[in-house]
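To begin, one chain is listed below as structure tokens, in the form predicted alone.
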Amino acid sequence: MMKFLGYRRPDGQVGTRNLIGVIPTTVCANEVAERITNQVNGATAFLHHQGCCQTPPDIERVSFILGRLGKHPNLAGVLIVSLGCESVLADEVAEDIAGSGKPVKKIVIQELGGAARATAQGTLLVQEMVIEASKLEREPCPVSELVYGIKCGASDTTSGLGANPVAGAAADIIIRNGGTVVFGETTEFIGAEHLLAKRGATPEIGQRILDIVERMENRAKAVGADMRGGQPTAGNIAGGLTTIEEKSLGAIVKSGTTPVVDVCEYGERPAKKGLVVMDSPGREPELLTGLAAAGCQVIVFTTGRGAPQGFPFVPVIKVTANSKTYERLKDHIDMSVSDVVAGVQTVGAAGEELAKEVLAVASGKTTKAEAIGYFAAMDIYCTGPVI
């Protein structure tokens, strides 16, 4: 049986990182955040842009996201940084989160007299939290406790030929072996839909697959300009994808050929193992957000033309099948399964090889995101306007 070694949390969820997260409830206090994870290893802050000043639906949306963010497997503890007159509610995102049994820690900006006394405030407290989170020590878990998510950016021709299949093959073995995919990015389903569609486990699943299809095709029409340019995207055209339709094809394969057991909204948690879709935009700051919501502790993220992004808490696997890129672009690029393209090396093979690989990381092994912290820039997919 497939196993990696993790920690164990109270709430019975598997962890592949043993970190402290430091949220901030609202833009204004991101440089705070930021402020008290640059002083205490160990530590790690989800920066995002926004909590204040949006609609309802978008308010309930980044504290719903906030608060799975917090409940992730991979924060031992969190602190919440509030300013303190954010429309969302501090309180209730550290309520929800304290509800998977992990020590949850707050402070409020305008309350402690500005940045500079919450920055010290907050750094003593994600210290001690580090030091209690140290005496955890990892245990063999068994696959079907991983929630792997896949992710494609960048992509060009050779993404669809090699990088996501191979992507798909080791989403197939991690499923075999009783593990969970999640995989999105519903604008990259537009044209192929029908494909995806018949391999749900049901017809209602088939069905919910078509109508987040065309949930997003409607929000695309509402701007009333060619979508175009942002998706397929000026890089995608570049390296080779001239249609929506054909960046969907290659990007529909990186999910494997078992069925779709489940659909699930922006950030919710599957309630079923196997291959899950989750409705979400293809960005990648706002999709790997979604992908770490919804509990992926390792996401594997494919690429033609060399996306650098990683997460903070979550490790993020680079898989190129572009020699070119990843010879340009080592220092992100964590496999190359350029071979495959080059008919040196199976997809079958090449997926066996990355499945192992996501098994190595889960167990504490380093991604080239997480050696270098390349993964600030990350956000909420939020659909109505800043007012």
The other form holds:
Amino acid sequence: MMKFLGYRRPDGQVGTRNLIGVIPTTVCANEVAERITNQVNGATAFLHHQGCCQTPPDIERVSFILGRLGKHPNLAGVLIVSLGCESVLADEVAEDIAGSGKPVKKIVIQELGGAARATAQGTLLVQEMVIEASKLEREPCPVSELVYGIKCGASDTTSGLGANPVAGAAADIIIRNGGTVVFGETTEFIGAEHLLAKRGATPEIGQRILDIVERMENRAKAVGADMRGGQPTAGNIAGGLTTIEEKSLGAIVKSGTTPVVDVCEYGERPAKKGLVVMDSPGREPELLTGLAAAGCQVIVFTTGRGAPQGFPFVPVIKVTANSKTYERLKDHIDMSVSDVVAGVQTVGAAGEELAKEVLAVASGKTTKAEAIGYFAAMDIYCTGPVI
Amino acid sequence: MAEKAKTAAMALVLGEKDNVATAIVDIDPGEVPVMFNNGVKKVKVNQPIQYGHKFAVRDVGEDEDIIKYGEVIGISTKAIKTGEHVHVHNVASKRGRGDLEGKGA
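Same protein, different state: after the form predicted alone, show the form predicted together with its partner chain.
What follows is the entire complex, opening with the chain shown before.
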């Protein structure tokens, strides 16, 4: 049986990392969260720009996502950093996370008397939590406890020809062994949704795929402009991708060939094992956050032009099929599959290699983005205005 | 033999119905080996094509569907000759066109 080494949490979930998460409930608390993590090894901050002066549905979403992130099995414990007057209710988020059985602490900057005192207090709390967490050891876990996310970003033509088919082949292997794979980027279904809808495990799932695409396309159309330049991006176009349809057709192959068993809302935890679609936009900070909130313990990120970012507490494996990009950006990209485009390696063989890499990283191998700590610019996908 | 021919191709046609090929190396104008579903054939390319970009493998009229992966990826905005670069200057997207909403498109 395919296995990986993970950290078993009190709620039964399995983590691939053993970190303490420092989570601000509003943008105004970011600096304190960041300073605390600068002072403690083994702590990581999820910085974002939300949490206040937003419409109620967005405030609800931000609270939900912060709770989901806090409950992530890669976090052994959580410190909530509140300013004190924000719309998101820090006590509710802390209580939500504590439901998972992990230790949760909270500091309030306005109550403690400013950034310096809050940073000092938070540092002491997180230091203790890191030491306590370090006692836990990894144990063998079946792949059925692995949920991995797939994202493609800064795509070019080689994404559709090499990196995405390889990611799809790896997804098929993990799913065949009982695992779960989540992918999203609804914008990048536009023009390819008919193919994806046919893969719905039931007609209802197929229809839900068509519905989320229509909703996303209508949001783009509501601006009253041709979305080209935004999707595909200027970089996609320079790389040879002409239209969103072309980008989408190359993008959906990253999901492999298995049936879609469920369609989740942004950041929702999949209720079924197998291939799951998550409604989400294509931009990296929001999409990676959505995959992490859904509970993905590892993310495979295919790129053509060379997207650099990881995630604060989920390892992100970068894969490219563009040989030039790999040579230029070796310090960001974990794996090259350019031999697939050149026709000297099969997609299947490269997919097996990638599946092995997923298990190695799940078991503790450090990714390039983790090693250099390139993951501070994250955000939560909100659909309403800042008010 | 097939493997050898495959590595020699400088561009790939991905579906039987496709009217474009994708360059897998930087291509200079001239006769270029292109991998089609049924083997490698030469196509005369009349301008430099960058790695990852597309060129027409048959003449395409104005307002004709552009096909890649056997699927429609957009519509031509002018006639395109065999061997010509196919990109944003001669192809429009059919989707997400907020600019055309309410104009009968």
